[in-house]
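Only one chain comes next, encoded as structure tokens, the form predicted alone.
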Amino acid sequence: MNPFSALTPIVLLGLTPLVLMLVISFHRSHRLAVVISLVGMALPLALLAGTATSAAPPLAPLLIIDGYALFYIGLLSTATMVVVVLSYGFLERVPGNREEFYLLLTLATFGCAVLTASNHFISFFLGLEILSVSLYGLVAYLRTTRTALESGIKYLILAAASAAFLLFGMALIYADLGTMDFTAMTSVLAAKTREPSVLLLGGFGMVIIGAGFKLAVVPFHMWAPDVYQGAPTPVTAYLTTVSKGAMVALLLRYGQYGGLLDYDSVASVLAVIAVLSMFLGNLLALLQDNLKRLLAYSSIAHLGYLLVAVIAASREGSHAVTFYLVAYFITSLGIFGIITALSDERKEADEISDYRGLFWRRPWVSGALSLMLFSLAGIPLTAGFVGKFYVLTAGVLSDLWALVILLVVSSVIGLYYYLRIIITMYLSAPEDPSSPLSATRRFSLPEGLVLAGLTVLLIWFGIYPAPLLSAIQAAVGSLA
């Protein structure tokens, strides 16, 4: 098999923004831009099965197109398609040009795909910068609003600073190991008989700082609440799912090949970050009245949970991380999709008070939102419960008892603010004409189908996760 044919999914993802750019330059059509974006995400999905079953040689040293990379490319492409559908209704209510939004969105997904297949610091950095530069524009896309511009500037400044840390960390690691290839790092580290040098540990630390910003874990989380609140809601959904999912996929591969988790000192640093993220994320979420800010802090806590499985550094840990990410994608896209669909041209439905009495006006929507919140809390019969169970199992099998206990305790804290939102939906409805609940707008057919599908998947994977687990085991098996 021609090794370059394995690149077809990534090439198609890269061609999508190019086609969009050419089409926009000749003819502006919001609907056409949506169609091209959906087709551009769907074509790689259609080719994934054939590519995965072909014996493609590694595209060393930059990329590895294995089952692991293909699984994550499929996951990220599917999530992007959901964001595209949600964005259409949102942008229809916003004045100004809309087509460039999808250009940036598809370009960001291309960067995410490069990250998931990266086997080298060069492809790592290129993929990350393609993603980051696209996100600068997406976060500040509603340029006529003060909060969007403020969020975009904050994200730009902090992302630039984190990129500097990341580059310097890569330089230190290269200075010590003499290679930037993840696979080659394994051989070099195995041949070392001495203790790790200051250069190597310093490089690992700076890489953690750069990745920590992208994941918004403590203490690199300061940007998340403001950016989540100020960015357009579909962009917030993309930030919390596709953007973070790509970075987690990269960290798993780097941890497997690059020796990141081979040293106790590095694992200890990650453990401290995990504990701080779990507790500070949940405790600060208790103080929020804005739903998007609350979900930002909740996301910080969930990334802390994920780090427990990453630290486990085992096959079970990789399985747990991947399943948890799938469950988290479904849940987060569902919640932000409901916020998007309930918002109108007057205001976004991003305050908890906006959901007072939702059950009495839109019972099906309140039921779906309740299930999504139950999943984030880890309640049984939801995908979130199964995901958290596997994270705990990975921690127990790796004897990370302190982290497992702290994870359980912090999860109990999180249960309070999720239940607070649910209880609010079942209170008597206010007679406030400015409330989004008083709007006459109903969900469009695509929005309704997407949200219904996410709800079904949430319950399906919570009751019968075996097919998804089998797919994850086959994909992650190629990583070992």
Given for the second form:
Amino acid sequence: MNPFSALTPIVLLGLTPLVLMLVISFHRSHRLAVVISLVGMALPLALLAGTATSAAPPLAPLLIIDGYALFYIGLLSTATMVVVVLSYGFLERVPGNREEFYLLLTLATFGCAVLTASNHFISFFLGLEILSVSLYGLVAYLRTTRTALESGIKYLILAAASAAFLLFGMALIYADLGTMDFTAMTSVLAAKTREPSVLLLGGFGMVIIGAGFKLAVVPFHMWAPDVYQGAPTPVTAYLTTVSKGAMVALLLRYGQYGGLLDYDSVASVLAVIAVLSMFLGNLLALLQDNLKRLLAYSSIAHLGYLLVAVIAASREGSHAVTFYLVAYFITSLGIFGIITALSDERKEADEISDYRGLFWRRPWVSGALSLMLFSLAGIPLTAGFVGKFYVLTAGVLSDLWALVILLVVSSVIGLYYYLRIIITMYLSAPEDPSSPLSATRRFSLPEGLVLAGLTVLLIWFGIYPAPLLSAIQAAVGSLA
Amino acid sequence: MSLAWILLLPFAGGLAAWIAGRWSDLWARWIALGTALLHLLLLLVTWGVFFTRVAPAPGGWLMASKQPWIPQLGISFHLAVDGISLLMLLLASFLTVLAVLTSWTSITRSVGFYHFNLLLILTALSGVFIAFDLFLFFAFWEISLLPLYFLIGIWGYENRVYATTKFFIITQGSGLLMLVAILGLVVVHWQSTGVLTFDYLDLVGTVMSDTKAFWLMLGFFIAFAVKLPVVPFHTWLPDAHTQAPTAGSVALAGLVLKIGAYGMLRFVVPMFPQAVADFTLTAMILAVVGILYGALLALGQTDLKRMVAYTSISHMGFVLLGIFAGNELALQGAVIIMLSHGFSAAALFIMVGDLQHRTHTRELGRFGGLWAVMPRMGGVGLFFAMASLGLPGLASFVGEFLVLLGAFQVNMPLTVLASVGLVAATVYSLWMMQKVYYGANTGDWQVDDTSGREMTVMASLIGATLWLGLYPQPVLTTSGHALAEMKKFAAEARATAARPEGTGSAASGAVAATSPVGGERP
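Mind sharing the form predicted together with the partner chain? What's above is the form predicted alone.
So here's everything in the complex, that chain up top.
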């Protein structure tokens, strides 16, 4: 098989923003832009179905297109399609040019695809920068509003700083190992029997800082609440799913090849980060009244859970990470999707009080939202439960009892704020008839379909996860 | 025969009631009632079959059906019914019928969704009672929280949000603790046999070190103790009971508390015999503390519903005492109390609900002299007060007598203390009658006596209580058989696993799920 044909998914993802750019310069049409981005995301998916069985050809030294990369590319581009559908309704309501939004969005996904397939520090950094630069634009897309600008600048400065850390870390690791290729690192590391050098550990530390920023884990989480709140809601959905998912995919691969997880000291640093994220995320979420801020903290906690599985990096751990991520994607996209779809020109439905009595007006929507929140809380029959169960299993199988117990304790804390949102929807509607009811917007057909689809998937993977599990085992199996 | 109908029937009925509720409240009520009655009827038939076919056959103590579910993790959809499951299923089904009847006029808001929740409780609890896969058990255990959460949160009384949130968080927290214990057990089993499975019949004979057994036992114990509830873990119960609508209280007292006891009988006792033996004294002390503390606090309440809630804590203390006394008499007694308390607590909560529906108060101080205006209700109240204090001839006497008899052989001083609880029960039962029905009608209440529907509910509970009190033998046979077989099976499985050449695969012929684990740890 021609090694370049294996690259087709990534090439197609890279072509999409180019095509979009050309089309926009000739003819501006919001609908057309949406269609092009959807097709651009769907084409690689269709190809994936064909190539998934073929063996991974070596595309040394930058990229490696194995089942693992393909699985993640599929996941990320599907999630992007959901975001595109949600963005359409959202952008219709705001003034200004809309088409460039999709340009940035597809470009960011291209960066993510490079991240998941990278086998080298260069492609790692390139992918990350493509992603980050697009995100600067996306976060501040509503440039006339103050909050969007504020969060854009905040994200820009912190992301740039973290990229510097990352580069420095890469340089240190290169200085110690003499290679930037992940596969080569494995053999270099295998040849070493002595203790890791200070250079290598320092490099690992810097890489963790760089990755930790993208994942918004404590103590690199400071940007998350403000950016989540200030960014357009579809972008928030993108930040919390695709951007973090790509980083996790890379971290797993690098951890497997680059020896990140082989050292106890690195594992304990990650453990501390995980524990801090779980507790700080859940505790601070208790104090929030704004749904988007609350979800930012909740996301910090969830990435903490995920890190537990990353640390339990036996093969069981990588499966658990991937399953958890899929469940988390479905849930987060669903929740942010509902927030987006309920908002209208007058007001964004992002305060918890906006949802008071929603059940009595919109039973289906609030039912779906309740399911999503139960999934985040890890209640059975939802994908989130199976994910959490899998993470706990991975932890127990690797004898990480302390982390497992802490995970359980912190998720009990987290339960409170999910329940708070849910019960709000079932309270009686506000008595004051003069107050305009927020969260009343009708869904468009595509929005409704996408949200219904996500809800069905949520239940489907919660009740019958076996097919997804075997798909993940096949895909992640190619990593090791 | 597949056992899935036990779950599918109430679930489908619940969905149908929900949908029908969009057009007509009455339809929703009838569909729910019909479903619950059919469920009850089919279970009674199953009980008959159980006697004639399953029970006498050697080794045939189970009706089981098993399908692979998540083979990667050794999880199967394994349902099974033995005598204890069957008794609990009958109780659940029976009380659901009554719960539907008792909300016939008192619930007027989103009736369809309400009945969906009621039947979902039945589904989930049935699942808890028949799940023979620990993952499945845990899933049903957790699902049972959701409908109760909504039942209390939507149709409850004034302080419902606080009560329902507290209930959910505490019970869910304890559930997660159980999940960790389950995982621990599975990993111990996997390490010693190389088979990753969540199947009860495989895990029941797991051989492990005493320390591990103790910690895992403690994990299960605490999870079940929160539900039961055992005293330091009981704080959610008075709030949840008081704020729940009547049917919610019936479900809580009659069923949810029972899954705690059921879990101890099914998992803690057979799986960790040594750890349980070491823990007996502590658990029995906790039980006696619960009996006395519950009774004492019942005496101190001014809210009638809260008072009944505290009596539940006291009665559940006897169940714990029986389970940990461990001999056959005491275990049988515990099963009887689970049933009898299901009847009497349900009756008392329904009575409180009917009173509150009429008088819009639960304050003991505002009642008084109600016998004059509602003699029928007063008679019912007197009957269940007597049942609650353990009058011979009624159900709880049988259970409490057996438990005390069994516990006496294990620990005499604690049993003596526990029987003081019976005196306290007499005091609070009579005190309740005194406050509510006797004396002058100071509140000047002019209310209707019980309606025919309410009387039907009460009459069926009276009948059940009398039957269990006068002729408990069929129940004792059913549960005794199951208890003995369960113990025997666990001992045999353990012996097989401990044999050095045996690789420990259990006798049940389970599918040995190949472990996907590639980890290098032993």
